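We begin with a single chain expressed as structure tokens, specifically the form predicted alone.
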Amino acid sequence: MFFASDNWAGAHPNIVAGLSAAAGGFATAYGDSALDQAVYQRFNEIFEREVAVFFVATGTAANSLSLTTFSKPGGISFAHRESHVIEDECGAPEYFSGGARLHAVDGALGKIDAHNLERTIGRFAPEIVHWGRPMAVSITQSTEVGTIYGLNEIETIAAIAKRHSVPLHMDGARFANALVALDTTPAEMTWKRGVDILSFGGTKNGCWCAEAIVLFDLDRAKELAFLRKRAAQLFSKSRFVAAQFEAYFKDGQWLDTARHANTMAARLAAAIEDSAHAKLAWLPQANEVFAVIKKTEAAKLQAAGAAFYDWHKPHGFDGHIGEDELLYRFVTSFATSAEEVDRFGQLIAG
């Protein structure tokens, strides 16, 4: 019962066919490959127009990069205080950026609210040199606490970031989840509603080692991939990362592993309302489940063979958690089987 991330499942059957499938021979290193080529027109095609694509190797680097890009003296890219980008990147994104500054915003549930974002980057007026300016902005998709922004959502804070001449950046590293939850495309959540830069997850759904940078502003991409090869995210063999995506987008599996994990997150909410021993914190809209249980039972279930997180309560959480309780974090992801969510919820049933 293995549900504390989706980082914790290995590849996915068809991902390691495709990495073996290229290993042998010999091709075209640093990202020209035949294959490499191949699978930048299949981001074209998903993404309905020319993007660059820029493969790394961690969530981390791809979010940390984005964000370089748009890099100015005096910088400030503004996120949610609860995001990927403040809380869990030991500040790669500031050493990137050669010391740009992140500012949290408030929001409830892991999103940025709207109105905090407008008036918290109307305190940095571009031109007072002494407060520094803006820079970007930045959203998680779906977020920390397994919720999802709406395409009028996105829309809406794109807007407040353009009225600030500063770019949108989309942190993906669920970007399948969340888009399989909408019933989108993936141009209608990013560029069509005004997303400027995305990092593309792959490895929280199935692969190894495989994330990528999607831009849609093609005027950057000649100083991005300068600023990869300094990162040292340039690979020699980026086919085997190629591989990867290939299978991955093969016959729609990239959606298919998503919807999965969403089902499977489903039945553990549902497993949990039903529980006499748990209750679900809200509703998940993606592959994350947030449960209150007292810490004993916790402990009892983590013996028995359930694997999950305790987590901090989240800005806008207004549920009761007692003395006795906590929050815990439960994820799902393409390998999480009905078989073992059922199994969690006969233990929590009594």
Contents of the next structure:
There are 4 protein chains.
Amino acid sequence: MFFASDNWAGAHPNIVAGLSAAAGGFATAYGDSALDQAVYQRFNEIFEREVAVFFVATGTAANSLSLTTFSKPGGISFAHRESHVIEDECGAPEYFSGGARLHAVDGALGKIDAHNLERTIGRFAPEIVHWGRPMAVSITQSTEVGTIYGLNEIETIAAIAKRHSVPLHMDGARFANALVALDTTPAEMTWKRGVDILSFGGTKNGCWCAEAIVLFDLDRAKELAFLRKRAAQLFSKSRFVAAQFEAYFKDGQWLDTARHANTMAARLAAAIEDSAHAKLAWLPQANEVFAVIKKTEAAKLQAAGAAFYDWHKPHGFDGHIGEDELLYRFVTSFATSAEEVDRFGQLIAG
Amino acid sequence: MFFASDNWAGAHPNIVAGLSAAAGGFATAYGDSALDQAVYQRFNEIFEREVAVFFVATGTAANSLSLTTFSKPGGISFAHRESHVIEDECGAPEYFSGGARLHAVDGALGKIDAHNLERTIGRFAPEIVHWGRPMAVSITQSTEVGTIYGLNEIETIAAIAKRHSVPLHMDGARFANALVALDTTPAEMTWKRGVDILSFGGTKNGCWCAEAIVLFDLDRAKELAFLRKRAAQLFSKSRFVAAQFEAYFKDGQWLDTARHANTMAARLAAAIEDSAHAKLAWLPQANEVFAVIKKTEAAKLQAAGAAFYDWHKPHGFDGHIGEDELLYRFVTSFATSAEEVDRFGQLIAG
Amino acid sequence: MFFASDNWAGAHPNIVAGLSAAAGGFATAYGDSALDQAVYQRFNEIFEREVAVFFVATGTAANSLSLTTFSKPGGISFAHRESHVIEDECGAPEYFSGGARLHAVDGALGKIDAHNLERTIGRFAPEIVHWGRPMAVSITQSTEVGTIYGLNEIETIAAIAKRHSVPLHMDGARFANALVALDTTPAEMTWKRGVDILSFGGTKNGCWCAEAIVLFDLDRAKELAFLRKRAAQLFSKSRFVAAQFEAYFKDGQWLDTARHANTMAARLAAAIEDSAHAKLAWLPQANEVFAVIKKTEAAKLQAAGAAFYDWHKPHGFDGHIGEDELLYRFVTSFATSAEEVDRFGQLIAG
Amino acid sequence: MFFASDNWAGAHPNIVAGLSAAAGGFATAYGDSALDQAVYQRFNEIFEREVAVFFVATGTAANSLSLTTFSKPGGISFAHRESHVIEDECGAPEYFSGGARLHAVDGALGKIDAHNLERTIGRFAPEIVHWGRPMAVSITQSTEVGTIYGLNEIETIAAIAKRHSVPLHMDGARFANALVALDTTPAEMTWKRGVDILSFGGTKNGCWCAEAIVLFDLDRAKELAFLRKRAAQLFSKSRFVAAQFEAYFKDGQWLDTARHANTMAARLAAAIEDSAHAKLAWLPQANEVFAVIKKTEAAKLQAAGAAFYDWHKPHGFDGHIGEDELLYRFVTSFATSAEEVDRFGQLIAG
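Can you return the structure of this protein in the form predicted together with another copy of the chain rather than the form predicted alone?
Okay, now the whole complex, with that chain kicking things off.
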């Protein structure tokens, strides 16, 4: 009953097999091998157009370098107040960009509110050096609290970004979970709606270590190559990432594992809804479930072997949390089994 | 006959097996799993004392964060003119440290000359803000040109660093190759001779992606934890590195693969010495061989399937390179076979 | 009727005279001249203890270097949402510190609310690298909207900072205006209440260009010397700043000019209060007056020669601003005359 | 007999008078006043074309921001080994640019040797991320050792820079001294010979604090405006710099003071040539004189009231320096009198 995080899981057997299969032989280093090239081509197919792909070591690197790609002196990026770039990356986006600021924008349940964004970004006057100036907008899909931007919502936010002449970045650490939940295509969820650069995560969805920046603005590819190397994010044996992505995409495995994780989240949510001891905080849309539970009850669950963390109340959550209660987060993954979820359901039912 | 680089090889079967074995089950993320902890303990044993270990994604990251650990405003690190930190990292050490300078020091065949170091570092007066001030000394073991610092040479350089109140960093991207060549212990080659921080590389010696910073100055461990995270070098599924290192150290495999690579280099050097078409540029001490070859001859070898690069003439090389010749580098690894070397030997003999 | 900013004024005649008097002769550069030394001593006297003084070129430099003095990886400084460091310095504090974040804290009328600060800073857990960690608290005295922290309020905020092991910085671009308004001493308003580092501004109060960092934590003085030089803020002919400060402090001139500016602000506020066309937004405590005025009326005043800017509504202002009105800011200085104020009073009365 | 540095002098009376004259009245801040605008126009006239002018606080700021204007990831600037940017700015150029490297190029007597430059810059292959890539060339006119690039030499270096697609920066801390020595025009010595950006110094030539970046590539002006503000180099009361430059340019005063300084240097050199106790190290071309003197003799001169520093032996100096001798630097300025020089001449003659 490991619901603490989707990165507590190891690697999916198919990923392991792919990695093992690629281990032998010699190949050019630093992302130029035939396998690397084939995987870049695979990304083109998946996104239905030419894209520039840059493997990096971590999601934090993907996000930080994505924003740095569009960096400028006095630059300010706009992201949700509870976004990963603001809350969980130790200031890496600011560090990588030499100090470009992240400006928190509010919105209910992990999603930037378009009106807030417009009002916030609209306050800046790009010619007044004192204030700094807009540099990028960043959204997370799916969000930190398991919600999802609809395609039209992405389009709306992209339109605001464009109106203010800044690019739209998508933090897709859980890209696949959103994709299958929306039942759409990678192209539709990104560049067709105005996304300019994407952090494409494979790690949380069954890889060991497979993160990529997908850049739609090809003119910036050459610079990003230097940015990545300078940031110590260019793997020598790059094919070890390529091999993971090859297996990840093969026969739609990435969609299967994401679907499985989402299904497990829904199953968990149903168990919580049925429980007398817990209230579902809001409806999960991807692979994260949030519930309000009595602290004593949560402690019992944890004592019985369930791993999960309490979470701070997100902006826009208007449910009641009693003095003796807390909000808790449960994350499912490719490795979550229905048996585990059901066992948890029995515990919480009780 | 792939002698282009030791990172053209994939992963050693034992590393692959170790990684596969660790893929199942759930474990805490970000370096706190039981496996991570066990590997940290293994480092303590190998270095015969408590050390602080930080896994990172690349050798460039290990070097850059090592130097940044000792960063200060106006800081200047001293490294060999042809060192990796100066020549091959796209300015990452300067970038990570917010602009701390790398100052080139000369010395024959890849090794800092102690007199040059003393003279160079001695020019600075730490209280004069205009000039900046010494911050670290960095040596590479084994060097970029396949030579090795003797233990007494390390001690001499460490003494100079200490006299000027700066730490000594060792870039150990090919640490194991030097270790077995000197037939010494990790402790003797590092902290017992005055090394304060070490980039410990596993990737070139058979891992997929296993690099670590080994910090002997434990007081700085807390800061380095933040430095690493801020630099986007903290893996979520950190156990994928731990599993590699576990297999790497098991039954002395790392020493075996390093020994093999060095042996193959010696075999290759012998073949070159015997050849009428090539001159050994200097004696290899680790897993890199340098030879002066006619361009036309080199082209023939490449056409016959041998992969290797030409190299710029290092400081202190006083051999003759004719107009129609170039200096070439040959690198061996765990994956180099005696058959390959012999096949190359036959080609070059001819 | 120039109420646009206190830096629209030139230099006070005494400052000009002091500067002229120091122009002849030779003196050591870079802050070591006898005049520089004498002025440092003067700062010691004024602050009733030994302080380390660093002249810099701008208030932005003073603030940015002050915060950078306490910089650490993942560091976060807490400042009022409408503070100068956040709103008006083009990201300089983040840039100078290599990306350390500024976290906005709310509070009414330009002052950090202590409860908000405690709650905000208390959310961080210094050992969790992902979140970053507190690095400093910064307050502005007097604030951007002409209000003043009482001595006990400074003490309360300093206590919160200390409890969380971070220093307290004071942006004193308008230090003298607050000082005379509170009728207290520099020591009482700073280190005796827990301030660790101060941006001491002379420019807005009659100097040409006289800004200093006053550091109470002397252990950090050596590092700040390097930080300043590296930041290109060490003047060669440093005595041109020293000469200004010498004249500034002589016979309490700095207190006289500040008192004059505050008196003119009060006079202006009274005129506004008497006017049928304007409402005082809140009581001015230093040299800035804010009023709600009909846009058409403001345009008339401007057409008649009054210079002033509209201002965004600060947090905690609960007065009414009609559709046809705006909030406007009026700043007085050493150069503001009673005649000007009265002329404006007549215009607005009518 | 103050020959220690040209920044030991104060300000020229005409500069003081100009500054005093501009002290009264109100004017818009941050470089937008009528006086600022008039001075920008003056720069256009002086350079015989439209230029973008940015006042900054120090020569270090001018140099660092000039290079940062052309910054790129992995960027490397080429400057003479003994240039101010490398030796005397505490790493500010690297810091401002987020780590862009300065690469030392050798050449005799403070001037980059064109062949060395070509060979050094030619080693880089702009598409190989590991090596970094050329970003700028920087020359100093007049140099740190009082020599001057001829117009054709500037042109040659500019051509190399252009061939490698990088801009040419000129550090003109002593621009006027070189200008009058060459008897040429500002346009001829800069953009007409291929200079793209210039650090234009007034401080060493009689101002208190008047440094400007003169940018010939107008497309980059908007970015530099943000760079300057973010670097805390935008003065609020900018007219205090404008007033100095106004007086500086008036009736060719800047040329007069530079000519005077150069003449004094020549007079000093003649006195040294005549002396039995000192040897002129090389012929001075601007306002710096270098001589080899016995240490005991130098000590006597200093005891008699002469202020000057010893200097390290520059690259390309092939004169003899005995065991009991040192190389010493003597700098003249607008404030150096013929009497002083002659008094020194008598001392050294004797």
